[in-house]
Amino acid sequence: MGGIKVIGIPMSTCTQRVLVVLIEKGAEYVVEPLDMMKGAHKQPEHLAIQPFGQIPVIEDGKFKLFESRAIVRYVAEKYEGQGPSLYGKTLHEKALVEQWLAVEIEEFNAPITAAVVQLVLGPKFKGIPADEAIVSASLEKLEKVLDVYEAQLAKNKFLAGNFLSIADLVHLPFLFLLVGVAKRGEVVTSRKHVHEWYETLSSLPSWKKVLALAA
């Protein structure tokens, strides 16, 4: 099969970032599942292409790339001529997309990940109850970040402007776990514009296809 090979599992948040962008762009792809329960991601053949033993990795012909945020940039650029322009059409739009990608990884990712690990991943996969002190501290930090998002989204429908971009889509997996799975989305639903933004993103047909793959 042609197109991009995605080595990973659809229930992985990082793999989901890649899949939602591929689907939005209408790109041809195939998922090659990795049996992480058996430690396939730590085997020499996988470490040869992802030295940190993580997922996803993509193979596009002979070209290989890891790290989900790098991959979504690559996909948006490679398929610029089809689907929505997820990386912006002008220099200024691209710069704003990069700005909000940086905000996502530098400001948003750490607190929401800490909360989701406690609320979803620990209880589901390890049988460990959530530490509410960590959850509370993480959500408090996340609220400060989302206050900034609220101000930005009051001016634009999406983070980088009035166009959907990879800067928006990379937020979806952890937002969905917090709001849709953990049912602790007050930090989102209490902010009018952040809530509308999340509802728009989580209603995308591309995201629904990702959730179906994950199921």
Given for the second form:
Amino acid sequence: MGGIKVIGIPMSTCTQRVLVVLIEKGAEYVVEPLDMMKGAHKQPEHLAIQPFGQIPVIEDGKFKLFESRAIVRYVAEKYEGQGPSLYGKTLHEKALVEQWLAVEIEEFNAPITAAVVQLVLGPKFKGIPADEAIVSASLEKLEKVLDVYEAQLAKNKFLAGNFLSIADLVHLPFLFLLVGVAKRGEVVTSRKHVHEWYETLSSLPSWKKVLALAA
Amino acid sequence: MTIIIHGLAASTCTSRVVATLIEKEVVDYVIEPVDLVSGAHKKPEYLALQPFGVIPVIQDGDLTLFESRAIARYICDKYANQGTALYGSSLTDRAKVEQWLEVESQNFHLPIGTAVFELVFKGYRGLTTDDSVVEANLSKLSSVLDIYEVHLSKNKYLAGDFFSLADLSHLPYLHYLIHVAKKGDVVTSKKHVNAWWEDISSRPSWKKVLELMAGN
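We have the form predicted alone; now please give the form predicted together with its partner chain.
Time for the whole complex; same chain goes first.
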């Protein structure tokens, strides 16, 4: 069948979110790169499949889907019978996975994105140096969120319980940029259980494979 | 077993949960009001249930669950065999619903949430609306809704030809922007978006939610 086509770039956080889940599930996939630097994501051909002009998009046969967090849910459901069960095994476990997926968007995403844009993406892609005031303010907000994660991860190895789920994996790309690339991960490494959780996630063979693809 | 919702009927996120329960024909639930004015949501008893100190949170037997969109998804799965099929009827239907739920929670929610906060919720706290923030966010929202306009000219609902959780999830903030803040032109001036809004807000479930809001 050829597997799932991922239209995106392995260096991009949202594409990485999809790739790490595909690899964890042992799903067949192929990456079709999009030339973002040339603005391919804003061209009519791409807008026809992703009207917000973003990546990634997947094509599974004739079925097309965008939004990385919708895609990882689809992959977790479609490949339920193979690889680790990334949605838990019961209705309750699945509900808790959804809860922490929502927390990632509502609480975690904005402050870490703001910090990473300043520390990595601005300097790298636009030659703009980091605004340390924004970095400070963002990391302060992120610390309050990570205090809640610390309490949760003191009770369970992973966010939704003692099983790895898509709720954990969606956090990886931006955590890696902050800790591994920007080297500003004190907010993570200073919290014992958050640190252990990050170490576990970033040591996954699936994540190492994503980094190899991104290199 | 009665589902306990700790929240407020008039609140955007609580109403998202209540609308879902009604669409799924669930009657065994109760709203236990959280006194935001007195800061109940920041006290230890509440934080033990919802550590971020926001509403709502539900208790369903031994499950405690927060984040309104997670709660709504849980209700859809738990009551899959009754009420409206809010996830459609196939894996790909469900994926499309998830796609538009993600669009709602990010592309749509950020500008409309900010605008509604400035226009309505700041007033509840005795703070002043920042008109430039409102302008900027209504402009962003309008650009997002231009994309919805094209999509809804080809599809009756967001995920296709069926009403889904993705459509429902937009109701609370659209209601607050259009009927409470009275700044709904960016919505009502777009033909297909307006028709979609009229359709989804006329559903019996949403009318029931409005009754509960008025009773608050």
